[in-house]
Partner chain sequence: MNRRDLVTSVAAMMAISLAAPAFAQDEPLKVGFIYVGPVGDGGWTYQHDLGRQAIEAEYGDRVETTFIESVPEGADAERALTQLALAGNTLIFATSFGFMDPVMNVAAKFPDVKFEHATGYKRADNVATYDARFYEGRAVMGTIAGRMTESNKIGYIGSFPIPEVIQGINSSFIHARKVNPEVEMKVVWAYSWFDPAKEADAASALLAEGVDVILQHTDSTAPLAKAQEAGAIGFGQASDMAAFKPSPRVSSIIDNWAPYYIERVGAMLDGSWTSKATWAGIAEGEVEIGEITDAVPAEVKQEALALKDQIASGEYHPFTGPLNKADGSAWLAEGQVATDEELSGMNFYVEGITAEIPQ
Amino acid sequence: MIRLVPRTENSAAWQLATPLLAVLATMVAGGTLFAIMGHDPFAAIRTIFWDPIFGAASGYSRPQLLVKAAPLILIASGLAIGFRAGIWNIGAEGQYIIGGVTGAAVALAAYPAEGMWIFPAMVLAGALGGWAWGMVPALLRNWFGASEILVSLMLVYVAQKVAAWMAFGPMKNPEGFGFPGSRNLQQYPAAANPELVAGTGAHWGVVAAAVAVLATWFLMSRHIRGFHIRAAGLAPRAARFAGVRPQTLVAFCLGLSGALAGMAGLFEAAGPAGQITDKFGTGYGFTAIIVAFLGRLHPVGILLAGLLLALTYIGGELAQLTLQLPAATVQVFQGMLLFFLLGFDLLTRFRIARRITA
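Answer block, the chain by itself, in the form predicted on its own:
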């Protein structure tokens, strides 16, 4: 018989080991599941985690790694700041969608004009749209004590309806033969988010993700606001005595994470997605929560975790094509990863001891 004994302080070794163990456990559990389904587990794991980088299809898959990782890293960087303060933004998917809609709206309003100002204006509009959507749960929490978890999550579904309304109504392509969806922004040079270096997959969203990682590191380790965030997360009552204003912190964290998610939505709308449709939401906002926790809420960890989760997207698609695995493969892996991460994370706060019986 065993029991869990609380540690006097969190184990630094387990904090580092937990993400690695979660990834290994996910591979083992996923391989077992594939074997039960009648597939070769080693071939499936190799296809998902190895072939996209080193396999025959790597020439196509490697550039896609940055394309998939950029929005995850950008969104997770903002979420991690709030999570460190105990402010739980679960609705980044909605902020991502609204950012894509507001950013695309600027381009469509300017069409067919040309000018270097259009794309920066789109980025600003995307950030402001995400910020405004993130401020709704912030204001409701500050004014009425509403749970930002529930409010931000419910706003995801509102955002999906807004995107659908735009795709069928105000933003519908007049030359689209009646099909829902906006104009293709990739075909509008002033509004497109193209590949900056041929063959790399790097677009402006990748640049923004890299800047977000550096800015997050500076904020959390070198700025007084980062000290306030850490203090609020570790000891909320003590933080108030240190001069931290909880309402200001709530607005800052939810607004910032919303702005970064909105920018990610704009870069996706102007780049890989190309247009606003009723299915614009990709799930990046929810997957970014896994990225944030897998990266231990640290900028470098988020960078690595974002690349890993992007690998599961690409590998899952490759496994569907080559091994005929189900389309839900990616979601299964991501769900397992979060499950094992939360399970192993228990060991950072507790140690296993033998239960002594009389």
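Residue numbers count along the first chain shown, from 1. The shown structure was predicted, so the numbers you read here are calculated from the model rather than taken from an experiment. We call the rigid core the largest set of C-alpha positions that still match within 1.5 Å between the two forms. First, how it differs from the form predicted together with the partner chain.
Next up, can you give the form predicted together with the partner chain of this protein, since the form predicted on its own came first?
We keep it simple here and write out only the one chain, dropping partners and molecules.
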């Protein structure tokens, strides 16, 4: 018989090895799937994992990795802080949508004014919108003890309806021939969030994601609040004796992750997406939860996990394009990758021992 023994400290060696093992296992299982579906497994795996970085058109797809990964990393960095403290914001998708809506609202209200203040005001509005949407579950938990998991999840649905309402009503482009959706902010220079340096893909959201990784790393490893957060997650009762106020922590974590998600939404609305439509929320907020866990709730891990997921999206598109792999096959492959990554994490946290029979 075997049994699992928790490691007192997460194993550094396994922490590096498990994601690699998981990716390898996915390649084997996914390759088998591709072979069964009648595709060349080696070509498929090379197309998904290799070509976006080193392939013929990688000059374009490499920057796109950043574009796709930036919102995931920005959102996941905020979420991970709360997850470390045992505060479960699973409504980042809603905060993302509301951030996009409030940020875009500033731009649409200012239209067609020009001014250096417009874009910063939008970022602020986006962050505030996300923050406010995150503070609802925080306050309801602090005041009434309502589960933040559930309240934040419910607010995702509400946010989706808000976006639809905006796209069909107040924010509808008056020059859009009756089609739903706001004006395209890419075509409004004062409000646009364009590529900052040609060919790098880097827009302000990418910059913000990089800053978020650094800042959360600093917060968690160098700042007293980071210590409180970790303490609260590991031993809530002990943390309370050490002077950690749980209510402050709840408000801090949900507010911060909400603000970051809101900013991500705004950068997307003003940049790659360009407009608020009823389908503005494309799932970044939910995928970011997976990214946070794949990254072991560590800023650097999140950075890598965000890039890995972006890779599978872009590689998946390439596989559709060059190998005519159906989108569904790519989706199954991504699902496998997530399962393996989540499953293999066990080896980081536990070691396997022989059960000693009494």
